[in-house]
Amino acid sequence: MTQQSQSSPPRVAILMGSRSDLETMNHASDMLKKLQIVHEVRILSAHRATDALLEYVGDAEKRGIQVIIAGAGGAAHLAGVIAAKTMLPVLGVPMQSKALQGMDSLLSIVQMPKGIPVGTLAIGTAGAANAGLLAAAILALSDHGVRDRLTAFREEQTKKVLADQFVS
């Protein structure tokens, strides 16, 4: 699952622990793409595709990701097993849960010991949607083309709320 030009490599790596968080995840996605940055998406869980999560991210920087987006439920340890590996910018979506709605998520991502640094975004959809513009800010720091897109953004769901203001 790619979204990706013939002629530039993926810059943020969307990352989540099983095909279910993709619904959720998906919502990161859709930022970037609106953004016009180039992603892809993977699903590789930290307990069950130890290795394979780790080659990825090991090889992530080289390949050109500039940052990691990490969706993940209950015990969480997606975004943390990631951030150990790499010195990308990682930031972990927990994803809403039917135990806990996801405070035990939630716990488990932004609780990381010290010198291994998680950007913890909020629950579910709203936390994905935010992860996406969250890494455009990241890249709009040395890409003037994303950060006139992320303005552009911004200033058209300001118009939006500001056409919603009165109420009659």
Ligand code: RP5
Given for the second form:
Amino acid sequence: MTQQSQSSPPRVAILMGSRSDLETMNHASDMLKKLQIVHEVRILSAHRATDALLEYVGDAEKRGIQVIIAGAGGAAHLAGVIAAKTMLPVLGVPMQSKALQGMDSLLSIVQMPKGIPVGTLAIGTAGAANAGLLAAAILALSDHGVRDRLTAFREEQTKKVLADQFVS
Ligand code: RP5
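May I ask for the structure of the form predicted together with the named molecule now, the form predicted alone having been displayed?
Now the complete complex, all chains and molecules, led by this one.
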């Protein structure tokens, strides 16, 4: 979806279980855009499109994907299923569900049994944005350009907070 240059392949995949997750997951995409990280966005449900999801995940690493971000809500098994099928790091974002305000999504994603980890972020938009930042931090381990842009982002954020410090 977002392209640093038209020719570079995506390095991060943002997956989600439903179009209803898109508004939240756009916060992850926006963060990656800000950091100029080429990524792609797909709606692929673990229970409604299982075969297509498994096919996608099976090919992801070969295509150059290095981190997968998975957003899901309710009995949110998307991130766990993806993590079971790939060696890539998987970051889970719990959707703020209507019925239980995201506690269901959070516990479903964070309580992975031992052996297959999912790095779980906060519920909703903060978690989605942080998933973008964490994906960037993983890429920054071996990419100086990403590291520089991430450092600049942090410095800018600190500047904004300090500009607000004198309330009275
Ligand atoms: C999950 O079920 C999705 O991740 C979504 O958060 C939740 C509800 O999906 P819809 O019924 O809105 O399509 O698979």
